[in-house]
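Coming up is one lone chain in C-alpha cells, specifically the form predicted alone.
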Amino acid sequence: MRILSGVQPSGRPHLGNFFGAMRQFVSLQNEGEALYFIADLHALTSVRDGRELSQSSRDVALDYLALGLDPKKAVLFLQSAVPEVTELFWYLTALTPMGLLERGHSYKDKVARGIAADAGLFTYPVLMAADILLYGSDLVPVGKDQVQHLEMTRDIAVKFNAAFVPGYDPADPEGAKSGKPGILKLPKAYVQEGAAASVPGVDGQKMSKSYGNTIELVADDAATKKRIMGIKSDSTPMESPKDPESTPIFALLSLFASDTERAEIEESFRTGGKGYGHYKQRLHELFMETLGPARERRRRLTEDPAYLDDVLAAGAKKAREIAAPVMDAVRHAVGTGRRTG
C-alpha cells in the first residue's frame, strides 16, 4: 500500500497543524510505503519571495524529521525536485474540463476572500492530481475539506485513461473484467480518524496563521510560555465555577491530557477554586512534556544542514524511481515517449 501526502511550506507549524495532520502522517509511515513531499510548487500561489519559500521548505522538512518522520521508513522530498510532476501536470491539464475546476470549493472560497484568481490557483487541483497519480498512490490522507480535491483527482485519472487506454472501462478501472487497466491508478481518500477537526487559537477562533492566533511548535521557550499564558479568558474569580466552553484553555488541555485528567480538569472548572492561570500553567507543562523532545531534536537537526540535504536528495531520487514507470507509460500513451529500434 502506497500512502502519499504533501505539506505546503507556508509559515511555521502550530498546534492546529500538529493535531490536524502532522502526528497522523508520522504514524502512517508504519502502515505502508509512505511518500511525503514539501509542496513548494503549490506554495507559489501565495508565496512570492524566493528566499522565504526556500527557507520555509527546509523548515517544514526539519519539523517533520523532529516529530519522528524516519527517512528509513518514509520518502521525504521537495515537490520541485521531481520535474516529472510538472510534465504530468500539463498532460492532465490538456484534458481537464474547465467546468470541473470551476466547481472547486477551495478556489471559489479563496477568490471570495479576495485572493487573486490567478491561473495557478485555478489549476491547483490538476497539479495536486499530478502529485498523487505520478506515484501510483493507493491512499491519500486528507481532511474532510479536501475530499473534493481527491474526487477531482479520480475524475481526471478516469478522463486520461479513457482517452489514452484503448478498451478502458471506467466502471472497471483496474481491468479485472476487461483486462485493460488504466495507466493512472485511482487513489482512495483516507479521512484520518483521531485528527482534530478544529483546534482553537489563543483567541478562541480556529487556530490559523491568517488569524495570528497560533501556538507554534518550535518557538523558543520564553515565547511559547508567554503565548500560552496569554490565552483568552474572562474575569471569573478564582473561587467561582467556570464554564469549560467559555475559554479555549479547556479545549487545548483536552488535546494533551489523558481521559482521566481531562475529566478531572472539567470537574475542577465546574466546581471552582482554581484560577485560569493554574490551567494555563498545566497546559504549558503538557505542551513541553509532549513536544519538548521534538523541539530538542529540531535544534540538533538545525545544526547539521548537510543531513537535511542528504535526506531530501535521497528522497527525490527514490520518488523519481517510483515515478519513472508511470511516466514512461504516460509518455508513450500520449505520443511523446521516445521510441528505440
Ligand code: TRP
Second form
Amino acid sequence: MRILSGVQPSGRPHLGNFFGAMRQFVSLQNEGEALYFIADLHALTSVRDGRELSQSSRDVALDYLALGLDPKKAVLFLQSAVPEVTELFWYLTALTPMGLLERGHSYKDKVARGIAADAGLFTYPVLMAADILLYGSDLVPVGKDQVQHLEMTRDIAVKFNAAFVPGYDPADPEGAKSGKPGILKLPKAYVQEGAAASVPGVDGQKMSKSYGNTIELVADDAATKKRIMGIKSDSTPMESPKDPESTPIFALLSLFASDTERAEIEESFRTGGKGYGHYKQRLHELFMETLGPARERRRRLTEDPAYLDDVLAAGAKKAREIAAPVMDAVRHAVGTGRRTG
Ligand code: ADP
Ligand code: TRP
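Would you mind generating the form predicted together with the named molecule now that we have the form predicted alone?
What follows is the entire complex, opening with the chain shown before.
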C-alpha cells in the first residue's frame, strides 16, 4: 500500500498540527510505503519571498525528522525536486473542467472575501491531484479540510483515464469489473476522526497559526512554559469545583495524559481544591515528557545541514523512480512520449 501526503511549509508547527496530522504521518510509516513531501510549489500561492520559502521548507522537513520520521522507512522530499509533477499538472489541467475548480472551497472563500485570486490558487487542486496521482498513491492521510481536494483528484483521474485509456469505464472507475483500472490510480482520503480533530489553542478557539493562539512544538523552553502558564482560565477560586469545559487546559491535558490520569484530573476539576496553575504545571510536565526528546533531536539536526541535504536528495531520487513508470504511461497515452516502432 502506498501512502502519500504533502505538508505546506508555513510557520512553526504547533500542538494542533502534531495531534491532528504529524503524529499520524509518522506512525503510518510503519503501515506501508509512505511518501511525504514538503509542498513548496503549493506554498507559492501565498509566499512571495524565496529565502523564506526555502528556509521554511527545510524547517518543516527537520520537524518531521525530529518527530520520528525515519528516512529509512519513509520517503521525504521537496515537491519541487520532482519536476514531473508540474508536467503531469499540465496534462491534468488540460482536461479539468472550469466548473470543478469553481466549486473549490478555498477558491470560493477567497473570492467571497473579496480577495483577488491568482490562477495558482484556482488551479491549486489540480497540482494536488498531480502530487497524488504521480505516485500511484492508495491512501492519502489529510485533515477534513482537504477531503474536497481528494474528491477532485478522483474526478480528475477518472476524466484522464476515460479520455486516454481505451476500454476504461467511468462507471467502473477502479476497473473492478472491466479489469481496466486506467493509468491513474484512484486514491482514498484517510481522515483522522476523534479527539485530535480539533485541538484548542490557548484562548479556547481552534489552535491555528492564523489565530495566534498556538503552543509551538519546538519553541525555546522559557517561551513554551510562558505559553502554557498563560492558557486562558477564569477566576474560579482554588477551592471551588471547576468545569473542565470552561478552559482549554483539560482538553489539552487529555491529549497527553493516560486514561487513568485523565479520569483523575476530571474528577479533581469537579471536586475543586486545586488552582488552574496546578493543572497547567502538569500540562507543562507532560508536554516536556512527550516532546522533550523531539525538541532535543531538532536542536541536533539543525547543527548538521548536510544530513538534511542527503535525506532530501535520496528522497527525491526515490520519488522520481516511483513516478517514472506512471509518467511513461501518461506521456505515451497523451502523445508526447517517445514512440518506438
Ligand atoms: P494552521 O491552521 O495553523 O495554519 P494548517 O492548516 O497548516 O494549520 O494545518 C496542517 C495540518 O494540521 C492539517 O492537516 C490540519 O488538519 C492539522 N491541524 C491544524 N490545526 C489543528 C487543530 N487545532 N486541531 C487538529 N488538527 C489541526
Ligand atoms: N493542500 C494540502 C494542505 O494544505 C497540502 C498538500 C499538497 C497535499 N499536495 C498534497 C496533501 C497532496 C495531500 C496530498 O494541507
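Only the largest set of C-alpha atoms that superpose within 1.5 Å between the two forms is called the rigid core. Positions refer to the first chain, counted from 1. Since we're looking at a predicted model, the values are computed, not measured.
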Please determine whether the C-alpha atom of residue 114 is displaced by 2 Å or more between these two forms following superposition on the rigid core. yes
Classify residue 98 as shifted (yes) or not shifted (no) between these two forms, where shifted means its C-alpha moves by 2 Å or more with the rigid core superposed. no
